[in-house]
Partner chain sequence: MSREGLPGPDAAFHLLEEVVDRSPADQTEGVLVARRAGLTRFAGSRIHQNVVEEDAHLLLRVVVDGRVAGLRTNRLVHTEMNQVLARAVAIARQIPPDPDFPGLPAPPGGPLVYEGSVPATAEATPHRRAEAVRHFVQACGESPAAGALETGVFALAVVNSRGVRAYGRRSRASLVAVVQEGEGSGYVQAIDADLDRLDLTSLGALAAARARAARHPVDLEPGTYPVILEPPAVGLMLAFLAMTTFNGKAVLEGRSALATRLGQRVMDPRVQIWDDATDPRTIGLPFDFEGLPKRRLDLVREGVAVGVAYDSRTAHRAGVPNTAHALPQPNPFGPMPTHMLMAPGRRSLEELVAATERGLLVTRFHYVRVVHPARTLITGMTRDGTFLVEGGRIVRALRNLRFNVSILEVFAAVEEIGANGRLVGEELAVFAPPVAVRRFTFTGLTPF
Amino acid sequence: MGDPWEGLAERAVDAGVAAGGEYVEVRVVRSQTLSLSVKNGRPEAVVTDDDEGLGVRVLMDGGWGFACTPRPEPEAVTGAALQAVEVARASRLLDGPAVRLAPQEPVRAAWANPVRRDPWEVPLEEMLALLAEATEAMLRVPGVRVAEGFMDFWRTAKRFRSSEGAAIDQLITESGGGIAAVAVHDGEVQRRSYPASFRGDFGTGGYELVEALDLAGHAQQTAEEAAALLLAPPCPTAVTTLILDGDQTALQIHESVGHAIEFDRILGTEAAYAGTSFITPGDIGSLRYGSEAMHIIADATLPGALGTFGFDDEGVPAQRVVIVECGVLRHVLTNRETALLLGQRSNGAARASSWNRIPLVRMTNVGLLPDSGTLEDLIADTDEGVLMCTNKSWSIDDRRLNFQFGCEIAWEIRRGRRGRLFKQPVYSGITPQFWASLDRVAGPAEFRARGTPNCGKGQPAQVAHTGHPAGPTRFRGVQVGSR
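This sequence as a structure, only the one chain, the form predicted alone:
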């Protein structure tokens, strides 16, 4: 069976230009998903989805128009193009500056991330057996009542065509999974997850990413920690030294840096779904964001990370951008529209969640640069403090300034050693002051790019997949406690 969309993207571009569009871009997207869940050794859900369609965005007289269709038919895509032109024409009736785009050389290319084992070729029986083995191992630990295992896979084929001559085809495969143990006693419930909470960890690649997690090999420790939390005291309230594991550091970066540096939020043009930013356009290049130990990059070229691609959804090549250098904000994330306001070219952060959504400025792989040492080195170098691991909850204001985050587990640190286990740990802070207290970052051996497959933004809502290179970090003078 041939490609039902063959030639239709080009037809939509031609129709948009003929109707008066000054710039026309078309995306044909097919998104396939496969999700598996196992609970207490038994399969609970196997869910598949296959969705495809075409979206047309038109710039005309400084106004945007967008329309889309799921029908791979000449009349349907022509109709979508003409509707997008009409919307663009109507957009100019609104107040506001005319939209202009930063220049971009049109690219003609194909890109796909490496995949060693195609998840859609792996027998379901093999995947379910792996999750069953892990959950059964967790369930054998006394006190554990619920043991869950998850795998999720996404395969996205994108075709981008524009009136400037761009012709880009991409195939992105993403995979990952995780396990969780829930211990219950006398009305109290405690949960531990591996390798991360909220269904696990993810990256670009195939089933080999799941195999590398060794879910069954980490099942017993995960369950034992959940059971131990039932007997642990709450994390004491104090202002102290805080060490975060790589998973929680990734969440800290995502919420207090990643969203704050999206330039549409900074401009106030994208305020839906919890968001503007405490950063102002005048801060770019000079704002003291954190200590000199803070070096943040946004790297869409990072192999294996969840925010990796060949080209963004405006046809701009993936890039590595320095965001914070020695604690000073150097750049922010832009698309072609917002980059022009800075007199720059886009740094390739325009992404849409599907064919029926417009591209927004989104995180790619926003993370810290590693320094030296291991998590154990950070602990050994700390006289008194708390180690917190694995995100459990997050709360941060619309400007990405005041926050409180909770973790699944914590340990007391005294005289360079781990001490008592604490449950329900939380910490709070104000973004620039918190990052100013960063005094150590672990080395490359502790670093990997954690994947976040549930980043929400926009209205109507869009869910993006982002990556966050991170490892253990240490902060001084942080308010901690429990909830």
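After the form predicted alone, can we look at the form predicted together with the partner chain?
Here we give the lone chain, stripped of any partners or molecules.
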């Protein structure tokens, strides 16, 4: 079958310009999703999704307008362009500064991430058999009542055209999965996941990412830890040294750095919904965010990470941006509109979740730079403390300051060795104080980009896929306890 959208993006750009749009950008997005959920060896939900449409964003007289259509028909896309112009006109009913965009050379390019094994070419039977094997293995461990396995795949073809002459085509394939064991006994419920909670870990790539996880090979240990947690004491309340595994470090970065450095949030555009940020525009370049050991980058070029792309949804090339250097805030995430307010060019963080959503400032791959050593080195180097692994719950205030994060499992650390197992561990802190207590970051051997496919922001709601290069980290003087 031919491409039903052929020529329609260009038609929408022309229609928007003819109707008075000073700047018009059009995105045609065609996405496919495959989602597998297996419980106790049996498929529980196997769902595929084909979704496509065209969105037009128009800047006119300093106001934005956006409209969209799922219909690949000339009159529908022309109608969407005209409607976007009407919406932009309505935006100027309230007084306020006119929107202007930072300059951007129009790019004409194509980009796709490498895929070794196309998930849509892998037989469903093979995928389901793998999840059945892993969940059946978990279910054999005494105490485990529910064993779950997941795989999710996304393939997104994006076409970007603008009135400035940009013409970009991208094909992004994302894959991943995970397993979880739920142990239940006498009113107590404990869950243990591998390699991460909330359906697993994800990246850009093909089915090879799932194969590399070796889900079946980790089933036994995952289930045994869930069962062991039923008998474990709660994590004691203390102010102590805290070591986070790479998964929880990634969550810590996502919530207390990644969202706080979105410049639209700093400017207050999320004030009524997701919240603002403790960072002010005047802090950029000088704010002491954390200790000298804290080096944060936002790298949309990182091969294999979930927040990797060739160009953002405003046609800006993917970039590697230094966010925090030796603990000092150097840059924040911008799009073309917000970058101009800093007198800069966009650093390529404008992303839309689908054809019917506008680009917002979103994380790409925001993560730490590695230092040296392994998790075991960090433990061996710690006289007394707690090791926490795998996120379980996360909450942070509307300025990204006061957080409380819970993990699935913890171990006591005494004289450089792992001791007792603890259940229900939580830790809390205030963002800059917490990052100021960072004193060790593990080395490249234990670093990898963890994928977060459920990052929410915006109204109407958008779910973004972000990546977080992270490994084990150590923080001093942290409030820990149990919930």
